[in-house]
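Given next, in structure tokens, is a single chain: the form predicted on its own.
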Amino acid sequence: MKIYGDRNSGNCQKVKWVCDALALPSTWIDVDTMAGGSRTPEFLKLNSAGQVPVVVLDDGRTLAQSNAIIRYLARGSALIPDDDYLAAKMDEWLFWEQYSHEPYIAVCRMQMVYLGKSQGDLDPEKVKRGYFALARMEHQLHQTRFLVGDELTLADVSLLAYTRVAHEGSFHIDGYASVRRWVGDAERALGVPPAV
């Protein structure tokens, strides 16, 4: 399996973490999205949306969208609950991450780290929605060790990717004790070095 990704992307990191956690053989192929690497004719043949990550499976089929990829790769593993309801709760968090977390926390990070914007340049509504996302996570993680109970699932993999580097987009998690605790727990469970 080949993973086409940008190492600076949390969405791409999710795929690498799942492959590593499940010892799935894969080859990483760097795509520099800031230099237009996901817009080349060759890349667009893999994913016409021009987005990373994309995996090319052993049989040549391709799959895009980080949460769809990790859901496919983790089938039959402990990263997806056996209980159908808990698996659906995991999916609930996966959908929520792409709609109510990533568009705010990841986008503010991208604007500051890669586009050189200052904290004052950020859209106040994006900042507000990012903190709302952190507050929702805090509420859940005050009740459970991980997002869907006591065991790590793909929900945690998905939300860890950008939450652990939220400070790079001016989001401070100092006041979110349960989120801070969870970041450490999830990093350790995945064998991921702590973010700096």
Given for the second form:
2 protein chains.
Amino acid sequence: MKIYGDRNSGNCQKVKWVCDALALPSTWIDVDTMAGGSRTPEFLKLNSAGQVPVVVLDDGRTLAQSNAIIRYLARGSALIPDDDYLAAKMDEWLFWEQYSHEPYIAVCRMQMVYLGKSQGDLDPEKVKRGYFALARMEHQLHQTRFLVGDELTLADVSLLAYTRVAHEGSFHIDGYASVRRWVGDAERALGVPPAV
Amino acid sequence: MKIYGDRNSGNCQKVKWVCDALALPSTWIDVDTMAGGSRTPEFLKLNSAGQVPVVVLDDGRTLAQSNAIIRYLARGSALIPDDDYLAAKMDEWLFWEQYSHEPYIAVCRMQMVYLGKSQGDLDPEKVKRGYFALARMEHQLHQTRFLVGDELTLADVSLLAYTRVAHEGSFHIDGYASVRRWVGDAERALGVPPAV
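Given the form predicted on its own, corresponding form predicted together with another copy of the chain:
Zooming out: every chain and molecule, the one shown earlier first.
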């Protein structure tokens, strides 16, 4: 399989982490989104939404949306709970990540790291909602080791991607002790070198 | 099962539609989100994210996030393709809906219908991205009857919710002939009375 991704994108890293964790052979093809690489005519043939990551399977079929990709790649593995309800709780986190976490925590990071904004330039509403997301994770991770219970699932893979680098978008996670503990646990469980 | 939802919310309607289509018994419990009904201490016990819809299963367990809920309720039914790749393409549309469609088309509608904004008050960037989403749907629906092929899936349920009322958020779908055709097809397939 080929992974078309931007190395700076947590959404793209999720896919690489799952391939590596499950020993699925993959070839990474760099797409520089800041230079318009996801809006070229060639790229839009792979994904008309103009977004990375996209995977091209060995038979040539394509799949986009990070959480849809990892859900497909991990089917039948221990990263998705066997129990239907627990799998649904995992899905609940995956959809929440894209609606209530990534648009604040990842977007603030993108603006500071890639667009050169300072902390004072960030939209205060985005910062507030980012902290609301961290507080909700803390609430869960104070009760359970991983987001859906005792075992690592795709919910952790997905939320780890931008939470581990939240400080690059001005978010201080020092006050979220369970989130900090979980970042280390999830990195170790996935075999990902620590971000900090 | 109990569905805690706001009748004005397309995200909540998705859950009701799936229950009705699959003849799953459900009791609807109204939550007035505009009056803060999703932020009360009682509600936050059901969903710490403070968002509707939430379902409470007959055994008391809860599940949130509209697309995670419908994915759970419809497991094993014809609304989810048997084929793993087609199910993944359905998931691609579900995640795309929450990231690239709902935040523009549903949010503009919410601002006009419930917050009393005029079309001129809308964020032009949100309007532009909403039309980009409609154009992407048109691109697909020009090729296939439903979003994942010849059969109705949860991708159609999810995208139908706000596309059918896009005009209430200033979006004109007259220029998107395949989207218009699909709205009628999906409403009929689901047994939902036409929105317009």
